[in-house]
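Heads up, the chain below is alone and in the form predicted on its own; it's given as structure tokens.
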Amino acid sequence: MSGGMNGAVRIFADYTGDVHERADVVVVGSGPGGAVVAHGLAAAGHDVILVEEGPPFTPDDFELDGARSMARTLREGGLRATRGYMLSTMQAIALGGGSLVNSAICVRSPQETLDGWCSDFALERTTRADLDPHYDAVEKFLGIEPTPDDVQGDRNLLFRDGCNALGYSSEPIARNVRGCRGSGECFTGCRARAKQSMDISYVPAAIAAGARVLTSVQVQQVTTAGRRATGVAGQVARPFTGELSHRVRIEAKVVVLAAGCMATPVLLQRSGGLANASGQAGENLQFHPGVAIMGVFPERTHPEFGATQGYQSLQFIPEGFKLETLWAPPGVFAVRLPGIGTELKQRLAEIPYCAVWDAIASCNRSLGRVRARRRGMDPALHWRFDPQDVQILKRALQVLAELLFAAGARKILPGVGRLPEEMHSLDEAEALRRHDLRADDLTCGGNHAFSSTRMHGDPHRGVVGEDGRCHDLDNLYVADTGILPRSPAVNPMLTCMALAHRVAAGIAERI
């Protein structure tokens, strides 16, 4: 299509020459942070341009095959990983950012976590009471509610049953969906358009308020004059190949970077080391490393039906991890299954009887960095796994094993190096407790990433203040998960949006 949404969205085919635009505010990145800021400022009457490197997707564009979907919607074909410890990490390149391909999980950070942020990072206005009005606003706009039982499916409700059997608290996950059908297709794009990803929620609302959207534009530099940002510059980028063509220049009174906690530091570095008097831009990269265990049950669980991630337990947040149910295309799980040939085929035949549950950990000791490469805008990532944080995941694996057997699993596949591929009882699973677990025994993913442009009340120790404004420049803001000073203890999307809502309100007052 050409120029969808009443012509307010430019796509690759619309660019026939160099682009030069002016606006009150330019927002770089259309994910949960950028979309919320763009809507808030457009609704306040400001002229806003929202820039996105990826293309818009429609249900006709969604690929049910996991590998093909990741190759189209994720940066570096879904193969991005850190060095040091090889942690796979996925970031989207699409209108709507990660909200297009995540599980729609929306959880408020616990009060204790935010209190810790305030005390440890010299913050004065980021308690739970401070953020609750912003959480409220986002939840109301997106219709965020707990997942109902009729779209949970067996693999989610078995998690509830396991928690009940062991006396652990559990609850349906609150998600930004309207009319979910339980198709389990969150990762490959919701064909029912039930998931309220940014491309069908905040972005159209921003357009209705007057915002303009430029997709297929790679921003490569923030332009400045003294202590002020004057706009951004980049090039048109062909979807899926990244081939660069026409020049793009946007002048603006305010620049907001919401390109993601890996892209934003690279952009600052490519702009001559902007916003880095503290030396913290691109430092302190943190993840929620996740582990998962597959349980095989005596009866069919019909895992193809049910919310992708419909149930959770916050019981172990004080110990540093959160438990969730999980689903993905079978081809994605197949990569993690042991065996080849006939053995692998036999394991694939057990998928209709399986449930996969995972744990994400707040690994605050495990830190990394983001650096620009010599060429291009993809980051070079380095991250180390602290041995003490490995022990958090060891404990999480033990709990997951206990839960699966409590729910009735006849065997589990722990996926831990130097341990049996299958365990058939709690006695066998005791090996998880006895095992001298090392980081390289784990098969981890870390799609929640944050803290690379952290918020800190001391300009010498952080990149931005509580209003998201860079300490070094008067009108440059950051509004993605990079500003989280450390783990939010739970999935970060809702907290990112709440902070972005606050950032937008602060900008509206200043311009």
Contents of the next structure:
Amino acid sequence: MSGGMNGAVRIFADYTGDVHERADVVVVGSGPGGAVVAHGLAAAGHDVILVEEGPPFTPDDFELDGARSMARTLREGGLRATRGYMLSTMQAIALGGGSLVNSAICVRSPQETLDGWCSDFALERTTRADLDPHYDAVEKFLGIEPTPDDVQGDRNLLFRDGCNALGYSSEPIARNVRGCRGSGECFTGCRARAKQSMDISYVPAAIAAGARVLTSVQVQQVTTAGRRATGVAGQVARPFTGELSHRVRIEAKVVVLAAGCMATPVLLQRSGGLANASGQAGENLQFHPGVAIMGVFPERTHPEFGATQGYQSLQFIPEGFKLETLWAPPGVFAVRLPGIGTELKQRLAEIPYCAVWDAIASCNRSLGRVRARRRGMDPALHWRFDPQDVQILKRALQVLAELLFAAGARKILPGVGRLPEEMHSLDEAEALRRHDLRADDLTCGGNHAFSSTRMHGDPHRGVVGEDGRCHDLDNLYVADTGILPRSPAVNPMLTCMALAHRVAAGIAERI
Amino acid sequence: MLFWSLMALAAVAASWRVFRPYAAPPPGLRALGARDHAFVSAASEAMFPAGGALPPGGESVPGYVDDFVAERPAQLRLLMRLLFFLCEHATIVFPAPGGGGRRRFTRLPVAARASYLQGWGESRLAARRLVFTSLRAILTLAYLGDPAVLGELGLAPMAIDTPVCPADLLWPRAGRTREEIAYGPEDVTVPGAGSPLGPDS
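What's the form predicted together with its partner chain like, now that we've got the form predicted on its own?
Let us now look at the entire complex, which starts with that chain.
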């Protein structure tokens, strides 16, 4: 057993034996939820230990090749997928969690969406007005600002032009970025150190405020005594291989789970079905299924330059979808291109002339579940695509096609089964409207997982209350996207951080 | 008697088909066996043939796929190798067009391999299309993982000056020791101070 901590941050090489620590609060997971909680409580003077299964990354660790990057930074090598309807979904394993490899999109949930949460989930303090002070605090801390034009690049500005041509609203995406250079490398780690991912923002700030950080520790169980959580237990996990070694035990007065909406329910299940009197832990799993269309333009668009996702349109939020620009490492980006042989090679050669725009949909009828597998801490995921939600994406595909042609695309590649691989005019794109679209026709990405430990005012229908505290235990909290009661209508990171900010404030008051 | 003789013949033929040896793969493979390597090479040749806009899928593809498979969890490694096995032998059920279309995939001419794969991609069965999409995804990742191809596209990684931020003083590269922390306080620079990147920069 080790004595105190060798410095504020422990890395894998620091563990020479079993670890036993005590703190006021232990926070599991260093992504946007956990990092905000750890900072908030450390800044309030509490003794905090932040635990992360992944290692810290430096820019020298970033792999620019998409597949190699995914193997290092994402769980299950980036190939995690649901059963039922197969939806690929990505969860990071790194200090900073998903913020290390996401596009840094920060959007406040619309008032109507939050009003809907309140009325449908018996919530009383989760209106936009209630959350605005927390949004403000996070935005100020991270320097969240709209993406400036000088780093948009052609493919983002073409989106703006398309929206203008059709009279749709659009705006530069606000991001947790300071000094973006438009390298388009958000997905593989920002070499320009502009993205304010948690590992270079909230986590160092938490450390400066006195928090201790244990990286490379896999938490496997929440320990309890009666209605109280007493801490967490787990093992040291070797970076990249996950090989387990020394035992780790942390005793704490308060336990906060922010391991992500896949890992948190697994942890609760591994802890003897904890916090599940409602039967909702691990249920209600939702995504923002996303579709994308590639447009090919007459001139080079230099898609490798510009903010990864720099422009968006919220025009269609009432219809259930949001439009965005998109870029990814070429290999990852190209896996959806159709064809084979010289035809496929020709399409690959057109990448420098392309712009890819996507739609993410609020699919509140399409629910799934998270279960612990027989062994290990990876989840077994099941998700069903409701046919009515498929129609939201059908409409989104039509709008994306219109936008691309309005922006001057000479052809589009819709990527929809049972339809032509290329369309060269709006008339041809009419096929998208006439198509009897089925879920199997789509190659969707499972963006933004949430709601697997949902917040509900009624303890019989949700896992946590509005303060993030589990209904069944006095001192166990959840502060990741799992607590969102349903889709936030937009990218969930900022709302997750705002809720985490509120959770931290509530814990600080209670202890 | 005739029935059992035919069954025995079929069993011998099936065994020969599955266990007939493949050419020895290059040394140093981490995850792929001889059959996997032969299949990936043959599929790459069909997917990215010579001619047209970009270079053919060369030797780099099987090597990349080997790394790709090796770096995934054990269960996924198995699934990917099963995918290769399935595509190699499913010519029995879904033969390639032309004579001898039921031979192993790796023994088909390039054009027949391409037609066979195209058949999977255009199948009415969603599961079959999914198999094709998965295979094409792996091969495309590998093809575009080749610096020569990226260079041809003008998409080779750009050089970026990476600032040193205060967090870089807290930990070393992933998996390294504390003594390997590369920077001290004097190295910290202003983040994001460079000018926007673009085709003319």
